[in-house]
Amino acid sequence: MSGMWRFLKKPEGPALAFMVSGMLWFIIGTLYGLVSAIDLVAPDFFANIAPLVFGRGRPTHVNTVLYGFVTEVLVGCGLYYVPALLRTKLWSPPAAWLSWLLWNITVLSGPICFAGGHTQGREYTEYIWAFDVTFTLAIVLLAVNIVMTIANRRENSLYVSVWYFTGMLLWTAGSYPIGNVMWHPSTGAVAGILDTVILWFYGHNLPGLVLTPLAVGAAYYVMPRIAQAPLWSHTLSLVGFWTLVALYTHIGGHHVPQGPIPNWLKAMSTIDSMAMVIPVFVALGNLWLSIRGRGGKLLADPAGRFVLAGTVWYLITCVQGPIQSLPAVQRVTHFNNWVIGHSHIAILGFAGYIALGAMWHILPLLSGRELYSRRLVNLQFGLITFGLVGFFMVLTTAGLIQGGAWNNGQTIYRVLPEIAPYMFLRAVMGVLIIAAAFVGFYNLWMTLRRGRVIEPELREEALS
């Protein structure tokens, strides 16, 4: 513990704290996911223990993985690479520590409040009002901290990773209070169909304007460094940045194509969902062209392998997503396990892989210690990959069974026995991902305690 405290007292301490807490939430979030998976296999397994019923365990799993694991690890990476790219120190480490505290108070409120049935009851916006306030304060503090760091920078150029990280903080500071209807503390919602529009404005901005800029910004930092090659096009990277924010902010309506929202909003949501291939292909093309001829370096590097695989999941996610936004496709895929499979490859496959890869790459630079075990990073990669691919295939198949049956007028009670084996396989695949979370946290902890110290001159060379 003393070794951990020594690292946390450094100026880079808040970055490390976000990474460590994020990896701890990875364990807790996936354990809650297993509880939910068991509920789907055997609804009476927990004997109706109230805190563990599906309606309470599932939002705990979702919010803990989203706000706790993936986002915290990526924020920790950003708090390291933004000052490094700007060749300056973070403006206020104490403010970053306060952001970390407020952020984790928010995430901790999930398992506590949801277990007792205290929730706003809106998907992705379940935190009650008091903890909406703590999260908003955390984001605002981070935004001010980063903006002031930029203002005091010694590097004139703003590399694209800085754009993405700063943009995420500013966009989230604006969209989170709106999506959570914070001006109605008693309900966290407004009346009527307008609430659905507001909810899915934020519900889709969460992966689009929070996770995507964090993950893409981290990939832009890590991939050229590992490949030892310059970014192919800085101009193209900014095209991807601005088209992302221009197109993503209003595609949430494709989640309610059967709802009574205005037809123009449905049409705009679908059209811009299809147009999302522009920022996705621009970012991926730029990243992959940057490492052309050097892909072997990323495949040979445990951290690089994670990030490269994350970009592949990004491609799969963002080809599947626009297609399933089409009303004709949604007749089969909506409201079933197909969507759950899609969300898992977006959160864990795309953003989660890049978060882990960026962390394993940045951790030695931040701590001055080599990774405790590269083999454990490879083991974690194998466990997550086997589990997630199986998860995706199982849920996709179950979803198509459900969608095809419902589209042909079959009753639900006839469909449930057909998908029961897939729910069991889902739980099995989840165990592999939980094992990966434990392996990763152990490797992180041991790196900070027993990782071989990097000689100062070698560390300076790695930072240059």
Second form
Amino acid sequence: MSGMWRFLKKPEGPALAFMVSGMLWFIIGTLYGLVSAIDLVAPDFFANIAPLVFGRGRPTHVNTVLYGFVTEVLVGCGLYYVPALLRTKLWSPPAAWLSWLLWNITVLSGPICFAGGHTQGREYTEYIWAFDVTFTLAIVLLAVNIVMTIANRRENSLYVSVWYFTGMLLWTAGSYPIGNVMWHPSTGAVAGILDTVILWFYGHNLPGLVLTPLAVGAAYYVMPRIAQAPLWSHTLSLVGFWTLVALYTHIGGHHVPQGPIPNWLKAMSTIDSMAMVIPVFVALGNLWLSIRGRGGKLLADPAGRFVLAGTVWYLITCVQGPIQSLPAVQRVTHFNNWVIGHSHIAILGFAGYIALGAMWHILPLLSGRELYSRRLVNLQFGLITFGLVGFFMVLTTAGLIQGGAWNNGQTIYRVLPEIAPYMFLRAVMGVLIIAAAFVGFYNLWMTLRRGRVIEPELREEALS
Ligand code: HEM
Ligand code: HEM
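If the one shown is the form predicted on its own, what is the structure of the form predicted in complex with protoporphyrin IX containing FE (HEM)?
Below is the entire complex, every chain and molecule, led by the chain shown above.
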């Protein structure tokens, strides 16, 4: 028992646990993505298997990759880099273990509950009330843990990654219960059009105030380290931080400009979506200026390449985003596969790439073992990049075909055969991404079991 307690109190345990479970969810979540992709190619394929029909498989896919894979891996990274940057031990490893357990109970509830049709039925807030509670507890516990770690810190200055990680926990502790309407346990919704406003307030906080701060915070930690260069500007990093929170919180209306929400809300959402270029370019400019003249170091490092590519996806996502928030553009791009293309380059391209790169960089520091195989990291990079570029091209093209047809008044059943080849290609590309998930899990597991042990002095050097 005392051995168990000692293990639970090891400061690096929870960070590692979040990474391992996140990588496992990567496999499970993307397999559900394939199930949904097959549903869209051959709708009768799983017709007699209720848990796998589109309406159940899709939310399982989306929630598992979002809350399971990308977010968990990035939280694991944060639980490592925040104490490291503060030169202080994590305040309470047992509390972080409890957060890990509660978090994973929530993610596990997806495949179990959605399979039986138990869902709140609102996109991104599908988990039923009991699991909203477990998730909120996990986040609140993590927030307390990190705030207490900051309070006990030995390093006076707060590096920007600490701001982002802490900000994400505090904002999510507030916005998750609101977005999930947790004060109405039986429905998780309020009546009428107001529900759409509340849902999309949260629906955009999820990428904006959960994934973006986690991913940008991790990039700020990893990129200067690999480039062995100081951050270009601390002031600019804080300008990016505060403009992010000032603008992101009220642009959710750009998801529903075709709906009967108030016009002022639509106008505000569109204008502030345009203004989002400020935090995005400030963060990207600061990161890229920090590594200027040393980009080669990042490209030569398998983890650095992932993170650098993630920043490029961030640029592409956030050029596309403001454009598609214009109502005139949405007349063509809304209600079709264009948006699915955007979602995948945003969540897998931007946040997922940075999650993987940061994890491969941090894993040796955390475990004291060298990566089992750098070539497998490169293989994973190649598979995901090939798959995702293909995904993006195929879905954007399919979206434009659908949008054009919609505007020409064509009926849906005439358009479906036109996009069938694209749906097939998406499923094929998806297999590459799933293969990358398996390769990643194998490499992670083998690193922990067989990776060459790093000499303690070298580890100290790497940590400093
Ligand atoms: C970690 C990688 C992935 C992430 C982060 C991810 C994320 C997402 C997200 C956020 C959505 C919701 C999109 C929206 O409503 O706008 C979605 C939908 C979907 N994804 Fe993925 N996905 C990943 C991998 C895959 C893979 C590998 C496949 C196929 C094999 C796939 C197939 C699908 C399908 C079919 C949908 C539903 C599209 C629709 O409603 O028309 N995804 N995914
Ligand atoms: C400058 C920043 C961004 C802007 C202005 C923006 C804008 C938009 C708009 C207008 C839509 C709705 C499109 C439609 O339904 O027709 C959308 C959808 C979406 N965005 Fe972004 N985006 C930005 C960045 C991001 C980032 C960084 C992420 C992820 C980390 C992200 C994830 C998503 C997802 C998942 C959806 C699909 C939501 C759904 O299921 O309908 N976006 N974005």
